[in-house]
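Taking the form predicted alone, here's one chain by itself in structure tokens.
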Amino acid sequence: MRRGAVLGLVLSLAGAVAEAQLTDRIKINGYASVEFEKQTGDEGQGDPNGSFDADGVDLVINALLTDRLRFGTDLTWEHGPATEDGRGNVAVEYAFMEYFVRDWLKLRAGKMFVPFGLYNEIHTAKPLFVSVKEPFSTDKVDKLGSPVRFFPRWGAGLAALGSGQLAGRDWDYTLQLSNGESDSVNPFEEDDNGAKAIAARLRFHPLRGLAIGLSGYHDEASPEDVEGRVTQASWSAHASWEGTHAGVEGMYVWGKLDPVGSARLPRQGLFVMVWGKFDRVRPYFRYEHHDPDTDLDDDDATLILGGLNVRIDEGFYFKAELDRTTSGPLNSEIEGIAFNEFKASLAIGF
């Protein structure tokens, strides 16, 4: 019986050694949210009918390998995925090894989001965000009549990145060469012409809750439906503010599509948002507007909420906001039609 005493405890150490073990190299987080939608009149690009939508559910999960070497991954499930029924969609929104070698250069490899913005590397993480949704005028530029957005979401490849400080003052910045976007191959297993796509941030912070940035993004892309090439570049500046009882953030975005032997498509978007913070409840106004063709008059749209963003628990909000989305008569996606949209959602963050 002694014995036998002592080998429970001494397995009951040893599963409580590795558990720590664990814990101290392996750790998973994540975030979920549901939303809900409904337009408000029956005209327009909206949901008339009123419409709940899991939207996602995110595990994310660090593995401190080495005390250089981590591995990261975001594995999500959107929209309540039943594969069987083809509903749904899972995805691995990024994975890659990071090399540590200095603060100033950490070096990664695998499918990462594209550094743009104050959004796309966060544009999974609900609970980050002060809205429902993140800009579209800027971010998601296809539902306000772009042919395609500003940048990809991800990009395959390599990336170098890192930060320190001058003067004082903090900085970083990433730096990625990748694939690039595709319509004819998986863009994350191989390109569909020889040209790579790199895409660049960099940040400084002057003062404190101060960050003011720029970001760069350049492709060739080979289109299926577009003889020859289509060059792609973006530009885009971009600043956030954040004090005790208010704060403030804003880019704007100016990009061109120029395809060989046709004619260049330059477009502009540019969004501001201002909020305050009482407490549990952050009150917010974001305006929004995306110029599709500056060549063209007309065309340009403009997305105009306000809502409230409420911490119910830790880690858990409620928001709910009124959007008001309005387009010149040329606007491919609007066109022209006026119309308002009630939006709310749950996220969760853990």
Given for the second form:
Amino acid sequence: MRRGAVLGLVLSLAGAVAEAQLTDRIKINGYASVEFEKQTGDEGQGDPNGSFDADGVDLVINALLTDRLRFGTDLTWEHGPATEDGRGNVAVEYAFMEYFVRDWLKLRAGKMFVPFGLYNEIHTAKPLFVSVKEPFSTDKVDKLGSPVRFFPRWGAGLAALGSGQLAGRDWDYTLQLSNGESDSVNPFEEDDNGAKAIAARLRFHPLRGLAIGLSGYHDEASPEDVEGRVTQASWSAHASWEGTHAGVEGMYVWGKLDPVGSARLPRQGLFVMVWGKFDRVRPYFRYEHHDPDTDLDDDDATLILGGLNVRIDEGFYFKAELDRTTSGPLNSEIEGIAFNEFKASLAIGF
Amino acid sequence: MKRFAGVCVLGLLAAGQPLGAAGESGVAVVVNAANAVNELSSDEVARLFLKKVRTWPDGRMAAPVDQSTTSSVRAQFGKEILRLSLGQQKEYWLAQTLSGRELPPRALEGDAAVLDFVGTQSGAIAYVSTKVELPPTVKALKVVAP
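Show the other one: the form predicted together with the partner chain, since we just had the form predicted alone.
Once more the chain from above appears, this time first in line as the rest of the complex follows.
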């Protein structure tokens, strides 16, 4: 009887220790967002019906295997997946193993976000940004008339990243080698040609709250409908600053699609966003401009939006904004038909 | 002789001077007694706790330890060393975690649990109230202005 009680106590303590070790080593975080969009007129590329969107649910799981070794993954369920009805999608946003060598050198392998600009590595994590959506003019240019984005959202391969100080100021970098994008094969499993995609970003923090950076992306794709390869190259300069009562960020991207034997497609995009910070409320304004072909007139698209971001509770935000999209008549997506949209969202992160 | 954390405390002072000299804030930065480091600037301490730096000068991994988010010591440490409110600390770590960059330091409840951990981990760095008595396995760091 006494022996049984002792054994029970030992097992109980062992369980508690194991649980403590597990919670020390396994971290679970996540985020979710629900959106509503309505176009205010009948014409345009928006949603005239006004629709709720169970935008996404993400679980972010980290396993700290040793002090230097980490496995991290972000698993997403977007737009209310119901596989038997073929609705929504389930995806691995990232899943990588990371080995810490030095502060200036961490090595990653797996599927990762492409390190480009201000938004790509948080583009699904809606609680982290002020507006409802990320800027289309730099990060979703297919919505504004470009045939493909300046850079793919993900890459499967290897990365080196790190940080340090120069003259007492922080810097950080990420260098990524991946298969690149492909429309003929699964680029997270195989490459459609021998050329690897290279993405890199360097940031410097000259003042507290201020970051300036440069990003680049280069790949050669082999689309099924194009003879030979298409070189995709994009470059970006970006900056962000956030103080006690205000913030501002901006990004300029320029690049080209260069098919072998055909004319190259030069293009550019930029955005500038400002916001105020008044306790729980952040009013914001953003100007976006995208030129899908700089050699062609009357195809530019412009997006202007303003809204309010309200922190309801810790990690819980309500956003509401009004967007106005215009373009020249030759823009392949907007077709010169201006339209307004009301957008709102609830976003939570933990 | 009793060793109190208050021998090296945080406060505002001129560059290069121990922070404790100008006024006591009630928070002491502590490390394992075997740690060769005896002095850091407040910026260096902040970089360790924000995981902008993850190693000590000799290459060993640093193990920063926070107190719970309800702790007044944590609020004070955040204000004086990190220069971030509790809300700003949470936002910082939410952004770091969700973007896959870094995870926040482990958080322990109370000075006693923090001192127990620091006393057994050679790379640990933490903060406690200056009123607490330090065990022989833990020492207070001199924290100077950057």
